[in-house]
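This document starts with one chain, in the form predicted on its own, laid out as structure tokens.
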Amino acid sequence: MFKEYDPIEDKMFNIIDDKGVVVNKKWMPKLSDEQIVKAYKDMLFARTADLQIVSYQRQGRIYTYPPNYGQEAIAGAVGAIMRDEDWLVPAFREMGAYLAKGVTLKEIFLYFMGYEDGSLFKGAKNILPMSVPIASQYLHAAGIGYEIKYNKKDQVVYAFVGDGGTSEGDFHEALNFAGVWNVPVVFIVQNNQYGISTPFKVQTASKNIAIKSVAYGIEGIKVDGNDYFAMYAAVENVTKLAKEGKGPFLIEAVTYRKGAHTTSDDPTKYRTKEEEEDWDKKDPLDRLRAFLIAKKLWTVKEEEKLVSQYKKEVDRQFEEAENYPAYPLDDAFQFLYEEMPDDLKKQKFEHEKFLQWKETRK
């Protein structure tokens, strides 16, 4: 795979085309009916969750959030391929890889509504919180691994990180070691098209992100990340590598960001109309809907009824989000030193007078 996709050439691996069409049988995973729709059902989910989470924060009903908005093929691919013991170290724009491990959308909701309860993952094993100081997760993924390789343990470590997140140092460091130590770790990077506003074609003078691999002596692959089977099919072969002690790898999943940054965020000041609609011809959910239909495996009467099914689950979901019991204010101060500093104490004063305010507001 790599010597046929070599990223010093600038070949992208890539599996069906914008119609949803086969065009390379070769490399074509092996899957069933079954876990294909499966497949597309986990990402309509995520997609249609996501869709309801900007919806609630623009009633002012949760906090600052970043959309997963057509990039729900890269993390549906991870998710349907990683196991219990495997390890996913996120940054943040990964509903279906948190969804496949085991977190619940209600601890999603909680830790955007400012819960540190959001991160405690009660039903997922081996996951870390979402990562908000980029690229230093990969840090973090490069020391799981050396842990799984020194104690010969069956795991895989799954990290995330935007394009963005490889112009930080902590990247580099984590690719480094990585390299060095030869651990199975499977760096994946979301080239989303934008560092928050920034373009990626002024975020290096690289020809792809796949390329940096070779400075750091890994295996490195560029993925339609748009495309299911071509970032399954990839996933796939670097995870059976790693478990033979031929990793790490890193992934570049060329993407979209459909959404804005986060809700904080409006990309109508920085890219156009025109880009928005070229990329929609490229969206994941449209390709492998296709795929399905063409196949006799799925209508859009079904889709409908399903859509609507899960609105109702996230909304339940939500719901038991917002009836949480509120956060004690003294657990945001109380625990940072043995005895509060004046600084703290200040701080505390200024937000009991702010939320003060607030009630009388009501």
Second form
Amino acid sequence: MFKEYDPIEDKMFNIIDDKGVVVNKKWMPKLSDEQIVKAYKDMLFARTADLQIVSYQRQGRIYTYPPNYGQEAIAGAVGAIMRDEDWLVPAFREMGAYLAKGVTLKEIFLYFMGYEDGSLFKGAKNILPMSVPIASQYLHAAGIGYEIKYNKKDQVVYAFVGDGGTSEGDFHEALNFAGVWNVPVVFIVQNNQYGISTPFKVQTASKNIAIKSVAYGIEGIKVDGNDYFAMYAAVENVTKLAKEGKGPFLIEAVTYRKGAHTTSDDPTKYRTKEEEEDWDKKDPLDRLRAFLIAKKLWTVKEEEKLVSQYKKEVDRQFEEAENYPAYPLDDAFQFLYEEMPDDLKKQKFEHEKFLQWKETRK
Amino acid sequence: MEGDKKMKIMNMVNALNDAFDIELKDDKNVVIYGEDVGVEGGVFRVTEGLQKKYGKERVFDSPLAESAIVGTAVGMAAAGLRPVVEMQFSGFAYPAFNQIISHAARMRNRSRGRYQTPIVIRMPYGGGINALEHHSESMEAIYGHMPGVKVVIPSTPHDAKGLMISAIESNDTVIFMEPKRIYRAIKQEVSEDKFSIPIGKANVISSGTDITVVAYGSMVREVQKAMVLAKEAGISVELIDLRSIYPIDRDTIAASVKKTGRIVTVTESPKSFGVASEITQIVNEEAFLNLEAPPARVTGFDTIVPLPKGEHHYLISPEKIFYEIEKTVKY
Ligand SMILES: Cc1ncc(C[n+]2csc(CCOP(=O)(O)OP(=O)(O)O)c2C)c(N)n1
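Starting from the form predicted on its own, produce the coordinates for the form predicted together with the partner chain.
Everything in the complex follows now, all chains and molecules, and the chain you saw is the first one.
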């Protein structure tokens, strides 16, 4: 795969075209119809939720949120392959992967509503919290990879970052360490063409991101990130190799952030309508849907029914999150140290005294 | 301070933008760069329009890498440019820490005066905007603790402009922390002319007799709200806006406490090892015998700033400031 799609030649791995037609039979993953339909449904659910969140945000019911719109195939493919025991090291724009791990939408809502409990991820094994300092989590992934190798575990780490993140030193240091240690980490870069307003060509003079693997002595591949099958095949292949001890891998998933950077961003300031329309033609859900419809596995009617069902489910979990109990003062203090230092206890006590005084003034 | 007054209503964003405009026009060596500062004009629009006016060589977007942004600025500055760089949020400046503390802050000393680093490192800081993790902290004390850099924090549009002009013209590295909560909240008349405010001098905003309150950045406005409560309680407050964390203006603080005998310092940063602790010690050294109550402080907790739903627990309210003022006066 890596020779065939050599990043030095700037080749991109894809399996279906923009119309959902298989153009690369050789690498078509062996998936049952049910698996493909499930993958589509999962992506559809993630998209429905994502679009709903943006509208909640407009209604002032949730704070800043980074939309996933247009990038669903990447997290979808990782989510389909990642096992419970594998590790997910997220950035903040791969909702499908959290959901696959067992994170609930409600938890995601709580996080973006501003509750610490939104990072609890109660039902999910082996997942780190979202990482806002760009690319810093890549080093954690390398460290987890070390532990896996050290204890000879059957696990793989999936780590996410954006194209902007590849400019940070942490990105390069992580690839270098993981390469030297030869650890089972799959580094996934969602190249959605922008870091906020900054386009890919301002981040790097490299032709692509996958090529950066060459310098660290590891394998890398540039994949059409809006092609579910290509993403699946690439992740499946590197997962197998990683488990065989063949070291870390870099996957550049080429995609497009169809939405804004976050709900406080205005993309019209830095990109054109024409560009957005060009990328619309490569939408990952449209492509997989076209494939399914051609195989008579899906209908538009079915989709409409499902979307309205999903919307209700999203609303239900959102309302649950909205009714979450108020954030207690203790939450600001309790997990900072294993045992709260006396000085910190005193700060809390003094604050409570102030609150009592405030009550008596009313 | 102001020249022939052509006044215009500005918020802090406008005032900073005006300072950059003046400096870019006056000094060809001034360049501005950082993440999203060029085309978009920064996530808070502080540098909006400057790339259009001065071109992509002078105002530009950099790759996403704080260490590289400051590190390249050290090189540019040593070679003669005057870079003004942005850390998108103060909570994301830490990758640049090594370049700030090991190089920007030391280059003149290390090279025995041969090279200097006239860099302005801008960073929006502070809470109160319902932001995600890492977007709300006030870590000015760590820069105050760092030998070799100046640390400036404005509290009004007027001060922001005058201090920024001084910062760009300073031959030392200046950490310029911008209280993002009041970026657009305060509007006032600011001169359109070039004027500067000296770094290292505090500003007595209002004089009073019963107690000195020292604050800076977004806390000044909170103290002013608390002063309404204090006035109702018959307490006369002298409010000092520190303007510079370092160099710190010992004289203004000491003179005030010698008069009032009481002091409260208000900072949004964590309590321990902070600016308030430093001020308390300055008072001990300079005005110990004038004290009628222990120097007090209103600060954040020694915790991480909570996410938005819990941020109210952490943020400093005017009531809390008044509570401490009253306690100190009644001591
Ligand atoms: C260390 C650091 N610097 C700056 C920021 C502010 N910031 C948040 S997202 C972002 C752009 C990230 O772009 P990219 O890595 O391409 O990911 P995307 O947002 O496109 O998913 C920036 C600059 C940050 N979160 N962390």
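None of the values given here were measured: they were computed from a predicted structure. Residue numbers count along the first chain shown, from 1.
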Treating the chain as two rigid parts that move between the two forms, would residue 214 and residue 40 land in the same part?
-> yes
